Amino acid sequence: MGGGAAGIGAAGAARQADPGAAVTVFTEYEDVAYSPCGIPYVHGKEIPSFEALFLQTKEAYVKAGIDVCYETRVSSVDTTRREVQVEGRGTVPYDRLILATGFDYADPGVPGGDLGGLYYVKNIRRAMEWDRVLDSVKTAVVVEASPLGLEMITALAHRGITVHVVDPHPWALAELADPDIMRPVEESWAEMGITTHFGTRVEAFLGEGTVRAVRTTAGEIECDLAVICTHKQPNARLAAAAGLALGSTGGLVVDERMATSAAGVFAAGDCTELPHGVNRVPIACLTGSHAYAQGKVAGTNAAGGSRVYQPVYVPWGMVAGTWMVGGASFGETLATALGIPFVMGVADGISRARYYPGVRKVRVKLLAEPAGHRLIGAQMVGGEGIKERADFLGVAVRTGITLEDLATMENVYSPPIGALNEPISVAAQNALASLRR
């Protein structure tokens, strides 16, 4: 159930594990196998068309022996009888069921939520329709500087639209990133003409039929469009109604095989929660790469194979304004909020040799356990190389690499692609130096 990255990954893995298995995918949407993460970049004109976001044709799934049922809604699940109720089809039995029902945006919960002109970025067909609307939009409000919010803020600005950002937190991406990491991003937004309203809550969407303004705790903002980028929440309604165990995030509880609390039922993607590898706290609604990998595990096991999924360490990164930000596991703000003790090192370096054209500043922050100095998190802002550093640091947290390891690491030096001193190593050296004082 579900045609996103987790559902399609599961379907393909099930066929690989058992080529004779009959695999059916139910999706409420018109398409599967496209990249919703690419939608903001089509809106921003970095990608010329939505067609580029499709990864496979519908015929490819027919050839692969996967029966995809488009625009088909499953209304209930009976795990005792091993059957689902499908609107328009009646009862459909199963041997194994994989739930990949995705996420919902948190309801802003304010008056005017039913007005036209409120855009929830999710379905590519609706995005195509909204893209035509954007041609006539002069002013837009982005509600919350979440990961999607950061992408849409930049995309709308690239489109020439006047953008206001309303967020109740004190800085952008505040639940994930530290303020000093996001400061260059916010400064670049100001240079792009974007107006930020942090520490500000939405009180209502105003208009008759369609939105004309957003009322906030700091006053009204006239607009033609509001893009809702609130928290992602696990969509586990059918699972809950079927009596499956949910965790503290509202996501489905699964084991390392992505098996749920019901026999023969697996789950993957944003509807599940997974333990963080450092502190075992459950987290949900990660990235598309997490969802796809979980789907592969769930599909393999559902079809009789054997595969396990590891706790997560959450390397992340994105373009925001004129910068790239990223990290792995915990930042200073999140670790402090969770009461996790740490020591920290910070380094301000450069992405290339200082004399090479295009060189950018890079800030790296490393967090480590006070005893043993094992890495527990990192945050970065810069340009090229942020993604690769985040991937590396995610593995470093996972494998128990210490500040001492990083302080003495070898690094690539080549003027066009790397500076003499790697900022990760310098941050580790600074952390150790501070401990010796």
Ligand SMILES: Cc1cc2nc3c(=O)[nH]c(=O)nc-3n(C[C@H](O)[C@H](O)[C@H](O)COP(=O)(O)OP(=O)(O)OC[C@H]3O[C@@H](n4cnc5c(N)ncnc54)[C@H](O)[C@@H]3O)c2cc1C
Given for the second form:
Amino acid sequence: MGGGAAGIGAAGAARQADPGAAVTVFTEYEDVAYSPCGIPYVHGKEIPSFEALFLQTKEAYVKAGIDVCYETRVSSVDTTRREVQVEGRGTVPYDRLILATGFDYADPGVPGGDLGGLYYVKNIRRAMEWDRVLDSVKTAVVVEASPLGLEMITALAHRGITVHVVDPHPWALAELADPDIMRPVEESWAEMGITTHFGTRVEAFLGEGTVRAVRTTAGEIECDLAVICTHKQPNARLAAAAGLALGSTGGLVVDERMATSAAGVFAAGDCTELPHGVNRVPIACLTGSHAYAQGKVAGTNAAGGSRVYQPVYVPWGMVAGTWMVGGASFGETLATALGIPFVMGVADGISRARYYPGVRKVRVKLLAEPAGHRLIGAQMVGGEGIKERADFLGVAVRTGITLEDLATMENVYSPPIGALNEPISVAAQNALASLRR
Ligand SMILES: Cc1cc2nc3c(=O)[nH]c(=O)nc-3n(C[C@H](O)[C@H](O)[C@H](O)COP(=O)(O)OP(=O)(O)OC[C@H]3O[C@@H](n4cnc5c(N)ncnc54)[C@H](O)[C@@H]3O)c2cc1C
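Could you please show the structure of the form predicted together with the named molecule, as a counterpart to the form predicted alone just displayed?
Every component of the complex follows; first up is the chain already shown.
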């Protein structure tokens, strides 16, 4: 159930594990195998067309022996009888079921939520329709500076639209990133003409038929469009109705084989919750790359193979304003909120040799256990090279690398791509120096 990254990953892996298996995918949408991640960049005109986001043709699935049922909703699951109810088709039996029903954006829960002009970015066909609407939009409100919010803010600004950001938190991406990491981003937004309203709640969407303004705790903002970028929530409604165990996040509880609490039922992607590798706190609604990898594990196991999925360390990164931000595992704010003790080192370095054109600043923060100095998290802001550092630091946390290891690491020095001093190493040296003081 589900034709997103998790469902399609699962279908392919199931066929690979058992080429004789009959694999059926049900999706409510008109398409599978497109990258929703690219939608904001088509809106921002960095990518010329939506067609570029399609990764496979529908015929490719027919050839691969996967029966994809488009625009087909599953309405209930019976794990005792091993069957699902499919709208327009009736009862469909299964030997193994994989739930990959994804996420929903949190309902803003304010009056006017049913007005036109409220855009929830998800389905590519709707995005194509909204893209035409954007041609006539002069002012837009982005509700919450979440990861998608950050992408849409920049996209709409690139499009020449006047953008207001309304967010109840004190800074952008506050549930994930530290304020000093986000400060350069917020400064770049101001330079781009974007107006931010932090510490501000949406009270209502106003208009007749279509939104004409957003009423907030700090006053009214006139607009032609509101993009709802509230946090993602697991879509596990059918699983809950079928009696499957959900965790504290509302996501499906799975074991390392991605098996749920019901025999023969697996789950993958944003509808599940997985333990964080450092402290085992469950996290739901990770990313597309997590969803795809989990789908492959679930699909393999459902078809009789054997694979396990590891706890997560969540490397992340994205372009925001004129900067890139990223990190791995916990930042300072989140570790403090969770009561995790840490020592910290910060370095302000550069991305290339200081004389090489295009050199950008890079700020790296490392968090480590006070005893033993094992890395537990990192955050960064810079002009380039953030993704590679985030991936590396995710593995560093996972494998128990210490500040001492990082302080003495070797690094690439080549003027166009790397400076003499790697900021990660300098941050580790600074952390150790602060411990000696
Ligand atoms: C605009 C946008 C930008 C993104 N950017 C990034 C990015 O930069 N990096 C990244 O890693 N990830 C990104 N993502 C990925 C995203 O955040 C999720 O992690 C990912 O989509 C999760 O995949 P999934 O397969 O679990 O669920 P979803 O993609 O939500 O897919 C759920 C599927 O379930 C189907 N479904 C649900 N209920 C039913 C039912 N009852 N019957 C039949 N079918 C049903 C839906 O039709 C859909 O096919 C982005 C997503 C969006 C929308």
